[in-house]
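Okay, so here's just one chain, in structure tokens, the form predicted on its own.
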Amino acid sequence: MTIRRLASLCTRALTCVALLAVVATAQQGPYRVASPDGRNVVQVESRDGALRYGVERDGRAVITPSRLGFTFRGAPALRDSLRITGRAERSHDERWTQPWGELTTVRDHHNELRVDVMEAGATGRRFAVVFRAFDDGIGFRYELPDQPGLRDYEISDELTEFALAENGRAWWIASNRPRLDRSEQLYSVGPVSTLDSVQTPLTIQMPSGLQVVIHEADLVDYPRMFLAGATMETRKLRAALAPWADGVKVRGRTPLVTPWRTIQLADRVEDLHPQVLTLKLNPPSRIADTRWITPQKYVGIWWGMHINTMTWSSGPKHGATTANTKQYIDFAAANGLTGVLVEGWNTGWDGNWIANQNAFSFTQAYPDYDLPALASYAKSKGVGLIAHNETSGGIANYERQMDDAFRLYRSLGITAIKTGYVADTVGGGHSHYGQFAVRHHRRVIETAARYGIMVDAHEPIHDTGERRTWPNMMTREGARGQEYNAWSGEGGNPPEHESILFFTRMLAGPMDFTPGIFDILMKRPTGVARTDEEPRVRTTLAKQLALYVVLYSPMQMAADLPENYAGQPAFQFIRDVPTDWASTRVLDGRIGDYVVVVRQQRGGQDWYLGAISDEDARTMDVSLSFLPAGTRYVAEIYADGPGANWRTNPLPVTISRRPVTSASRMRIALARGGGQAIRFRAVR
């Protein structure tokens, strides 16, 4: 029965309800929208009252019909007796220039299908689902308009499903850990059918060879999406939202626009980078003049706390002193680094600072730290301070002080902060990733933008492309970083870790991994033998250099103590390597095994190559055809030295130079747990 025929028969309310119920049991659709290249197709239909979508690539199913809808607390679920009442299609094609990033220009070319949906029955609640098909994937979201039957709401679950057509191999970290529910875990790998509750981005390799990444975009006033349980029979993942303390997932008042659910698709694992799908699904920049937003390299009073040579708290080993900070500023200025991070400068670190979340002041410094004088001294050296704001999960305490703190920093010329949320929960029992926390993180980004301040967030909400809208949101942690190599009992990061991060966590966005540790074995006192169980970095020194190219961040830290760089020729690569890129290409890679990536310096002709390996040694032959034809280059090569391997001999680095052109080929030899970093310097 058509909608027009229904309208002609609908003369009485009871007749309308009955007829709507009949229509809801019939099939409507499928309605389809294809990507501009025609390869990716989304179809949506209403069958037997349930709304479902599916995804195909090259005519082959990727997502089989999967349910859409919501359940509510105190109201009927929005999942049955649903009918499609209208649809609209449109196409869009534009390019924009990013103020910073892994590439300069992004093209947003997509086709869109919007379906309007209505619930049969007396309430007649309405919503829409918008699908966008890109050449590199799919995005879809819900839009719930303001309406009498759905005004104030409490969502208990989002019913979105991802029913995978194949039982692919997934790389995952858990989302249901009972304490410190964050992303600082080692990755596991296994069939989709064995997954319980996992975080996104979730990278899946299908038996057919297709690469699938499930994530989300434009997370504003909504909880983070996890993915819950699949079975061998269904291979069906479903959205699982992080809760408020009382168990509700989302609360508010319509109109509601959810984040985009994204499905990135690629033929080869190398084609997953650079990932711009989430950027294309975020609104344009809200910052008109972005010239103050400056990618940078920095050093910091930080690593010493992790290796117990300094403390955050006051006392004889206090790291954040005026004298110590001046030494770091001098080191940064002498080596062309433009930032100095200082942790432990502000009062509140004494005692159990993780438990005492209301103790922190974000304007009051310890007596042995002269903030105004140091900011002035740094400015005279062409260096900026990065102010650390650890909240210990005390969001209310931080928000009370935020305007005053940011106003102070701006008055002193401090244009960057590093935030932290080391706690089991935030804001009095809420999830690190719930709607409460998402609102807070957005408030920090937007407030910082008003004061001209860039943000590096640790223990963060994961990246969903908001750096397009708020490009002062520079980088974040959101994974197991370098500090785990410094802690006894944590086991460190195994040699495969970074080659997994590249194809998983890094598909969300930039990461402040903090590379650059040169004291790989962490010096022991004279006469004290080292044991295999003690903390150490599980890479070669050359791999630490390569990470500056492989693990992208617009703010990169030279993480070691300044004295460990003294007399080290390999430190020249850290001085040289940029943090802003015009182009990025992955030449070769395999998840958990190795990565070879090249990036072109923004605003220059130089290219940089980073190659890393897991616990196995590898040799590869690489074409330099990415270099522009007709330009001569000198390859400045930082390679694993003779006999290097991460376990027993991590320090040897061989530095060499050779002329190359786009017609050249290079042999890339990687030691066990090793790496290679190359600067291709244009000969002018």
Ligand code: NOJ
The other form holds:
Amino acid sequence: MTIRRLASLCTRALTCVALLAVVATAQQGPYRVASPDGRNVVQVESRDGALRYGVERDGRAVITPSRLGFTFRGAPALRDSLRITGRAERSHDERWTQPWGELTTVRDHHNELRVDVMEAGATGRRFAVVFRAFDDGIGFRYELPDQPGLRDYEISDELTEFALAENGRAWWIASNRPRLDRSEQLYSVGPVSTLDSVQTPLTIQMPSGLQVVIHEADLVDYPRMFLAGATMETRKLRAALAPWADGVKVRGRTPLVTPWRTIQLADRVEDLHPQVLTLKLNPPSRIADTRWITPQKYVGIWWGMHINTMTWSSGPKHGATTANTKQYIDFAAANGLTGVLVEGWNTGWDGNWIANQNAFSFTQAYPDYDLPALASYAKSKGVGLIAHNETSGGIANYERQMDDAFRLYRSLGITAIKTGYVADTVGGGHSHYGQFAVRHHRRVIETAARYGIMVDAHEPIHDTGERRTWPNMMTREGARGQEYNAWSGEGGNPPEHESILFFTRMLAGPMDFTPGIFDILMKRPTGVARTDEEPRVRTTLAKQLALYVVLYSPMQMAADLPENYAGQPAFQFIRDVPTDWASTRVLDGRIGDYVVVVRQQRGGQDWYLGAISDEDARTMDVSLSFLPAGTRYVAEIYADGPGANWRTNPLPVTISRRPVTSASRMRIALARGGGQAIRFRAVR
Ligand code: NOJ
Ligand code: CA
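Having seen the form predicted on its own, could you now give me the structure of the form predicted in complex with ligand NOJ?
What follows is the whole complex; the chain from before opens it.
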């Protein structure tokens, strides 16, 4: 209750004195919890009935006091008459091994503060907010226990605010564009005070130099969180949940535990990777034996459809034929790639496939595609098929068939699927990001796990660390990937795109970007550049190689047509590069400009470096002190060749070798739109 509302209740002087006495004591807290290193501090208090939290780092405000609470449909808000009635603190320190990823061992070391909250008045509804302070950020979530006054609920808004202490610069994509509420957009940059409605992870650089990333973890049965700007003049962002068709955001029955709201904090942009905050805020693995879960490189009957030389649908250009697939299997086997994705293998693609959602079968192959024979041919070559499941948003059609389909795949030894949700809405009118869709995606992951199947999801819900609990949730899209370079009229991805993705989308988790297009200009006579509007790739060829190291995915595609790799010495890098790492370090980077990242192979001594630039050329001097002292290495260097630049001369790659040790330094020159990829091969 505010003082003004209290004053309006003052009818007699005596009541006034009594009420104001309540106000004077109407404050609990602030209670504090600090990260193990003492630098990140969360404070929570209730004052005049409002519950607020704030965050400081090194004694300096990051989030100023920000409201917490909910509004409901059909019930009063939990917002204005809240008291902290209890609190509990605990500490936790644990290490575990991720079955695959950007690093082997994750340490979850945090201090926790739980505050119990009760509303004044007859209803007396109760909930708790749990805060965890880590050295790399903070997380908090609500817990609403089952109680008579709060059982079946319809949440109309989560009132969580993030009032930023400074007007930082944010890299953002919109969440409120009609028909564009998907994540496949180019990023913009601007002050937090100008943000309208944006997606997370939202990366913000404060004037003080602090790096802040707002996101969420452990999204299970709740809508995805967007962030809405309160007004143009404040720096206060509000949680904005993706709604059901009727406007309700969350429906269910208590107990309710919300996803964690996460605020990742780092002194330098380079320290944002590897991001493990969301992994720490997800439950441990539910899959006991993870040996069948295998990071991999794959090729696919895929790019041909995007550049129009093949079709998903049946007919003379049908890509998914038995003969074609055999060639892709042979190509994969010959080059040490272990997966073959086939799109357009199943019936339902004929006609307007985006509108065909109910026509898709996930078990019935086209007559020119011999599924069992191909699955066993692949197996005989040490390769696995990846079954494509485009739903066009037809969730009911997919869920009806899911068990049968996964059972079939399993019986054929197919251990991976790629899902897709190309549609404006899913399930007949639902948001891609609402509770309905979140539930569906979870069902897919859990069902797939039961059948021993790995998932690569396109048009997905954003990553909130699911892979900790379900390590068969391998990778996903959820941003503009390579495919945009194939389409005319879309403008393609500009040269700065991937160096923004690295510090934004990639802070959620792995991405199936599908790098490795070598035919950059798409079959133009040499020397003839395409116009800016025509479809083409806006990088050099060396940068395509570097993307395998920069943009992490446990399933990494060699996206081009096999014939475009023939006779290309640079393809050796794609053969060599791992998809599973023991450790990761960003040596240098600036959002939207460039990135230099090194990763250590898991189960081996080799290291790899990927460096990418935007539309500018740049030269960097890199210390190799990340290599273990005392081991000799040969650096196998794939650099932009003489005169290379993304626009007029993207193809030249110079491959060279030189002996190095941890004491060496290397000069890394990147062309305009260029990149460099290096394998540091340990010498025995
Ligand atoms: C969009 C996906 O991103 C792409 O990879 C796929 O080929 C098409 N949908 C068809 O499912
Ligand atoms: Ca897509």
